[in-house]
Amino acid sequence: MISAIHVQDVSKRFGRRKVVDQVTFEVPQGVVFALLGENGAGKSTLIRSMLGYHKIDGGHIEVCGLDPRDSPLEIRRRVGYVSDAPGLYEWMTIAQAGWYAAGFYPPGFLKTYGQLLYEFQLPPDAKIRDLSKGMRAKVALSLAMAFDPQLLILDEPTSGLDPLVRRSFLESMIDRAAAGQTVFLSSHQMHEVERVADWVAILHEGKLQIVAPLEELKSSVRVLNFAMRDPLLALPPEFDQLDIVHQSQAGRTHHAIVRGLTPAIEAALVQHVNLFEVKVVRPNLEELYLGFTQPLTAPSQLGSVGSSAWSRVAGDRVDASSSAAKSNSSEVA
């Protein structure tokens, strides 16, 4: 399968601070791909590197088959991009902004732009300087989508939009992907992303924690909660068979996000004499995000949790970026 975006071992520093740290992933064509992360995680830096605005310190990027270091202008001609703070000429009207942008794109741009203004209920004669944040976002989205790009890159695209417009816009992204176009969006709004994303990647402090199809991730990960009658006793040996994403303890109650929870392991935990109130839940995207980004609780804080389980968890989290990216890159190729 041809990739819309290919990112391989990409790193970027600003001074001594490494903002993006050896990030690797592939974005298949015709999907909605969501890059999730807290403010400062490196999302915008990575996006701007894809478009050639930042020169990366290491690794390789291809967007639409082009290297942004060699062909930044050609990439920007092919990609519809909306930044988290779109730059618009304040003195222009909304209509003039479209007329100006039309000179860079094929015929038909202005017609589609006018249709988008109508859908977003934007007054063409209004000055950019008089617009609210939400209206500016709508203008930027209209400009990015008017030439019908095969790839849309959107950095926090729904910021400032009212709820109804936000929902309509996100649903339109599903329609674009169904038509074979690719949407790459950066966001920290989990409930919005969960409705539309085919693939998710989680970036935390510059490191990629996981990249996978969303449904595959949700089906393979479980939230496990249980209480211990005697917290001084060791956990059952079946617990060591789990791939633990996140683990914490409050008194007798344990909370874990795990992979590899088979029916046999679940039955053994439910029947164990020292465990009670064992509950297994399929997680939502917000729970997955917290599981992959919250700091792990060390054994000294977990009482009797086995040190072997902790060693495996810590090692998995250190290698999460490379292992997750490599396994899923092979699926895309």
Contents of the next structure:
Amino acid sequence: MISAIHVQDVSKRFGRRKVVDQVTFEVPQGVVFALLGENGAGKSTLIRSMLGYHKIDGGHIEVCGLDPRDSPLEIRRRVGYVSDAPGLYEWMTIAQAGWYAAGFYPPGFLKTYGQLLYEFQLPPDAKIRDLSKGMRAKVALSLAMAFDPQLLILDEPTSGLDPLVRRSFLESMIDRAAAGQTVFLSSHQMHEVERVADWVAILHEGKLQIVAPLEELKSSVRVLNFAMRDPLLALPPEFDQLDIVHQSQAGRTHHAIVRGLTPAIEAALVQHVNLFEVKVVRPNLEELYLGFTQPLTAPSQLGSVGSSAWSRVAGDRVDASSSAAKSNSSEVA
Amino acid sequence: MDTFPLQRSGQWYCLLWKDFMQVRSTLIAVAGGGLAMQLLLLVAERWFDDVQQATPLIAYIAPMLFAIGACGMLVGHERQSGSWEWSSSLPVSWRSALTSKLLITLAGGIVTCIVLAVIPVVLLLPGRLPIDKISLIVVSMSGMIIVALLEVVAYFFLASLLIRETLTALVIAGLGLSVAQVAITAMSLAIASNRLVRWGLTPDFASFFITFVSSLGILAIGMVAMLIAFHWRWTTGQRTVFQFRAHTPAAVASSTAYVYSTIESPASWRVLIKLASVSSLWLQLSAAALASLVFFKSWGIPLEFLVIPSGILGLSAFQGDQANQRYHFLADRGVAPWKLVLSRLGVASAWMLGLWCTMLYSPLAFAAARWMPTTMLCCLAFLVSALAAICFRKPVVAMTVATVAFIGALMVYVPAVHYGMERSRQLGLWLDYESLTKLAQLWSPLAMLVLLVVIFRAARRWIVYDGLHLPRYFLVAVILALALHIVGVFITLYALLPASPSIAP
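Shown: the form predicted alone; wanted: the form predicted in complex with its partner chain:
Let us now look at the entire complex, which starts with that chain.
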């Protein structure tokens, strides 16, 4: 079975700056795939490379089984794309924009477009220039979805949408994936992505940190919090058996995002004489994202920096670190 | 929701429709403005000798003006507004997109030419020239217009594809094409003219042949470069920037300049002047280069040509601010509109002043007698353009509107004032014709004052209230300035100057 997108060792430079560095991943068909990353991580560059806008410096890309460098037009016939700042013709009405786009796609575009306008509650005779940012985003989405594309690539699709429309839009993404279409989206809205994404990839400074099915990732990774009676003593040997994604320390308390936490290791840590208040939590996507994008810090090097990371990562456990954070802030003051 | 108000059409129909709608207003403005000018020239024949002969010139120049405007709208404006990005994300090949744009530009140019050729061909030539000579003129003019139109399209498309600011692109393209045309033709004439005459061609035909071949050469180079640039731009999208250093979006550049200047010194004036200096630097440099063409006396460019660079400098004061929404950045920081306007006008005026000071010490001193009218004309062009740049969001529209308004106002003003002077001479006023002309010019500062006041008034609306109803401001200001000017002249002529029976005829 051909994957919807196949990206192999892709690199892209702008001048001396390497924006995408040796990225490899595969997007199966019929899933909602979320690409996460901070501003400037290379998400948009990667998306534009997949559509054939950027000539990549190394590697290979296939979208719907086609090479974007050789068949950019064929890809655009199969892929619905909404950029992060969709620029529609301001003098057109919403209906005219649909009519114009319909000329380049097979029959049936206008019927679907009309239905989407109805769902989004967009007046067909309104001029684009008179629309709000959110309404423009809805028009751009309608135009991208109206020809029933095999693959939908959305760069920050929900920015500007109100909560109700955002919810219904995200639910429609799930329906599309269930119907066999593939949705590839980049976003900063972690809680929204978490609700709809089947797969996630995290891009950080142009490098791919992880790509995995979301459920698998969440079930394989755990947030581990504990306090040490004597912080000068070494961590228990069981701790070394874990695959540590992220670790931080604030005073006596430790916070770690780990993989490979078996019930046996967990039991050993709970019963360890130097540890108390050992808590193991299933992480949410935001914690995973922060864990994978923050630098891994060795316990011996941990200090006040770790405490800020702690408070950011474990939002529901701020109380535990607030005293340390306060002491740090008073030191700074 | 099973019905949709429109029926699906073919790809070519959609592309041509979209491109036509983009240039529709430019076509109406240029063809309508040209026609109005031709009609006014017919009327002006009463006071000026042989002005009707300028009507074929309008039919020749107007298609070029339309082509320049179309290039700005179809490439420059699409890129600036971001619609290029969406259009190129549709499954349209670059060949189809380019063909549609070229067809619309050329068809619009030809339609403009045909509309404006009606008056010279039907009304003027038949009485003076035999029909076979008219046919020859029409055929040769058509060939020249098509070659010139293609040249304009190639170079203006090329510049708009490479340079982000539409107006800057158009001015640089105009400058480059003029210099290339004149320089290459002059070189070719120097090299090949004598040889062709020796081969038996008449000097006139040799000169025509060399000019034509040079134009074809320039056209071929421009077309190839434009095709490469269009393919590159269409397949890489509007964001790819042809430059040597990292791309910095305009808003970021503005904010960086603002923050950087603020760190250096908190004085807002310094920040504003710095922003005004860098925001249209290339455009202002191009305008200055365009003005310097007047220095080359051998090219025979009249002093009045300085009106064009003056108008461009006026546009440069505020050009791009609306499209790039830079003013939002400043408005959000509570910058007083009058400060912004003063800094922008100040920098653009400094360029004007520099230009005039250079001219003063140039070989053009011979034209000192014409300084006053030309200066007045240039200042008016500068202010009309600056007001258009504030009032119209798209730089190309601002440029077209400023040109049409300025020329239209002149076409109303000149016959009106000459009619008044004719009447005053009949009444026996003691001033001669030239003195009356100078007296009429003294009212120009009043028109300038009106325009200046409206610029400051409009700026408040522009920066604080997001530019609502500004085109109305422009129209009212131009009509008011024109009316006050004419009324002022008439009052001087009829009320203030006493009649002298000794000089009266």
